[in-house]
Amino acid sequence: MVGYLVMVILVVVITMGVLSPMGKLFGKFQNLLDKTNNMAKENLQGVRVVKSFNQEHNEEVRFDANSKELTDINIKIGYLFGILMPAFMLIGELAIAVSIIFVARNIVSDPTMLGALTSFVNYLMQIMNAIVMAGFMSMFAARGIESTKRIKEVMDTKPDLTFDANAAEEKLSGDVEFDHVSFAYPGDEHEVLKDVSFKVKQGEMIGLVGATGSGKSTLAQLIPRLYDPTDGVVEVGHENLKKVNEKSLRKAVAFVQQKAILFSGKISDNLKQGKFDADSADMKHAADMAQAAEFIEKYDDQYEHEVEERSANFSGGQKQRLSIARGVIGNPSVLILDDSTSALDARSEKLVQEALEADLPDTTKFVIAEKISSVIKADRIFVMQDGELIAAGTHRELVASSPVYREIYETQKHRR
């Protein structure tokens, strides 16, 4: 009994004394293996600028230190799983040899207390390799509760934005307000808008322009509501965004990215996230609209085509076109275009804006471009700096009275 009570006091000591520091040692582990996978990944995703600026043995380098850092790590953890092993080994030798320094002097007297000895020594030894199996379940929780807890931070996280789950689902219409809006990122004291205020009525075309970081991007991202405002409201078909049902907005607002993101699958897979129950008409005039159905059409399984991994099988073209058939499949109320058709020729950037005016006459269309030829036949055009809205109107107006958008025009004019 006391052999027993040795043992078991012991390993509970060495298992708390080695506890405390294995949890320690997981948790950098973790980070470290983050840092190393994600450094790998941009490295391979990034390959060709690696090579285009001959920086592979610099990134050799950075890799091979933060290696390092998670191999030392990985060694600590190792020795201290290397040093329980023995340590609960020799405890429980230990307490069979007390055991037996206790008994071994009556057994002469009376040799029937061998048997009890030997039984008592194996069921020792059965409780010992419990006890020493808790001890390892005990480290490998002390991993286990570490992954918990990145679990849990991210799990406790509080969305930045909340939709009304009691607002009634409901249609909304392609009217637009931005009132006296502005805004900063978050963590960022510096106001990216500045009391923005404008109102677009239903099937209007807006062109937005300005220098890099005016802001365009910006404005676009509060209409589909990826943020709130710190100030003023903004209204999609005369409805406050903060009060609008999820659904309903994500019906309502399509919004096309200038890096078009494929999911590998195949392409209808792609398409119908514009519109779930898509069938192949809506996926052929979407695609007809985009000027994607050219080169779809010349696969043998067309819309059954696969994509492969970071769409690896489309140019940069053929992405947009997707990207902009995905985002008009649905018949949206506003259509924002975010600079979406830079990677398409003159010829095809054409056809594409004259079939979303032909073929959504009531969808009203955002359109940020760096090039004044894309927006140039827009019903008006909004015209950012340093994140104001400092003019508005036709091109043929602008030209006459605005002298940032006349100064962009001629500039461009003159490159052609």
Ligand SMILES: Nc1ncnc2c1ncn2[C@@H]1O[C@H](COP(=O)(O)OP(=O)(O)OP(=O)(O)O)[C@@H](O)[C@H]1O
The other form holds:
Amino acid sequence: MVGYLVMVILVVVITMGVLSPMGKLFGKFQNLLDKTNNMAKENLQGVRVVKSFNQEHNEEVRFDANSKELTDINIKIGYLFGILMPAFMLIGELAIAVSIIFVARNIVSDPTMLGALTSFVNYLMQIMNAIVMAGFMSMFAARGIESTKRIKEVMDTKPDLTFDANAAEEKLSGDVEFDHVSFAYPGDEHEVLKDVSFKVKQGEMIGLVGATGSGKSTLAQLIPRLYDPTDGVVEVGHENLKKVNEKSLRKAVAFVQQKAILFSGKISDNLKQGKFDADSADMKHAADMAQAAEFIEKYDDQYEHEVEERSANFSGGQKQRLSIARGVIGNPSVLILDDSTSALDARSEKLVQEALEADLPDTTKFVIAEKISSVIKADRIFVMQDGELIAAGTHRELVASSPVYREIYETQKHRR
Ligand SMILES: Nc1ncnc2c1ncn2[C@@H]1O[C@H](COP(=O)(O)OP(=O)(O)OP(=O)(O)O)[C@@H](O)[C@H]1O
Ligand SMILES: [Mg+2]
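Alternative state: the form predicted together with the named molecule, after the form predicted on its own:
After this comes the whole thing, all chains and molecules, with the earlier chain placed first.
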């Protein structure tokens, strides 16, 4: 009886003592595994950057350091398991040994004790097995609990932006209004947009210029409601975006992002992302506007041409043209081109703009550009500085009235 009690207490104490460091080790192990996987992914994706900056060795060292840490933790976990298993067994066997010694003394005087001893050891073995198993279970549980915590973390992450499921679908016009809009990225105190207000009428072309980091892309992202403003109201088609139907908004606003991202598949698959039921005439029309038809139609399989992973088989300018085509194909009420013609030669850029002007006269266009020449013909140009909209007007007006605009313009004039 004493042996049995001692055994139970020992197993429980050891398990308790080991459980929390074990949990910590497993947590660390999972984190490191994440980190190592990420590193491998980044290096494979950026393999050209790594090569061209001669970073193979450094990256290898970084990866090795991580792998070593991962290995060390794995070994530690292995050690723990390696010690625990024999320890549990030892305790069990010791308990049996102790009980035999105690009882065996009496066997000589009372041989009937032999039967009692045999069944006692038998029961003890069974109980011991159960307790050792319980010890192991709790170790596996430690691992399970750690994993569950991480799964819960992901599952519990609430999207901070939800659309009103009851809002009716409708066609939104191209009128866009910002009413005292301020914005800071989630988890960041710094205000990237500060009290921005403007009204844009359907069909207007708005140029958006300003130094890098002044908040142009951020402003653009609020129009398709990729983020909600921290303060103020954004309206498209005179509707507060917080109350608008998601489908209606996606149909109304096409956002051609600064970094052209295409998906592997076919050219037509990518264009259909802009209009799911697009037929070949739609595709040709959109590609014509974006000056993409000229190179697409050189392929034998034309619109069925394969887009490789990370669109590696297209040049920067071709990618931009394809993403413009994807933007215009749905005939949106609002089209945002975020630096979308930067990789195009001056002639193609001009042709794209003329086509947009001619074919999408009712579409409101926001053209974000580094070069003033890209927006010089806009109905109005907005000048951004440090998150503030500091001036708006036509090119002529701004040259006359805005020192910031004049300075950007002057520095670029000499480059041409
Ligand atoms: N996802 C993000 N999280 C936190 N801060 C961000 C994020 N994206 C941009 N910022 C910050 O917001 C500010 C404005 O960035 P934004 O991309 O809007 O500038 P931009 O005017 O478009 O610049 P560029 O001409 O270089 O494209 C910058 O200071 C930038 O560091
Ligand atoms: Mg930008």
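A quick note: this is a predicted structure, and the numbers were derived from the prediction, not measured. Residue numbers count along the first chain shown, from 1.
**Student:** Given that two rigid parts of the chain turn against each other between these two forms, choose the hinge position from 392, 119, 235, 34.
**Tutor:** Every other option is far from a hinge; the hinge one is 34.
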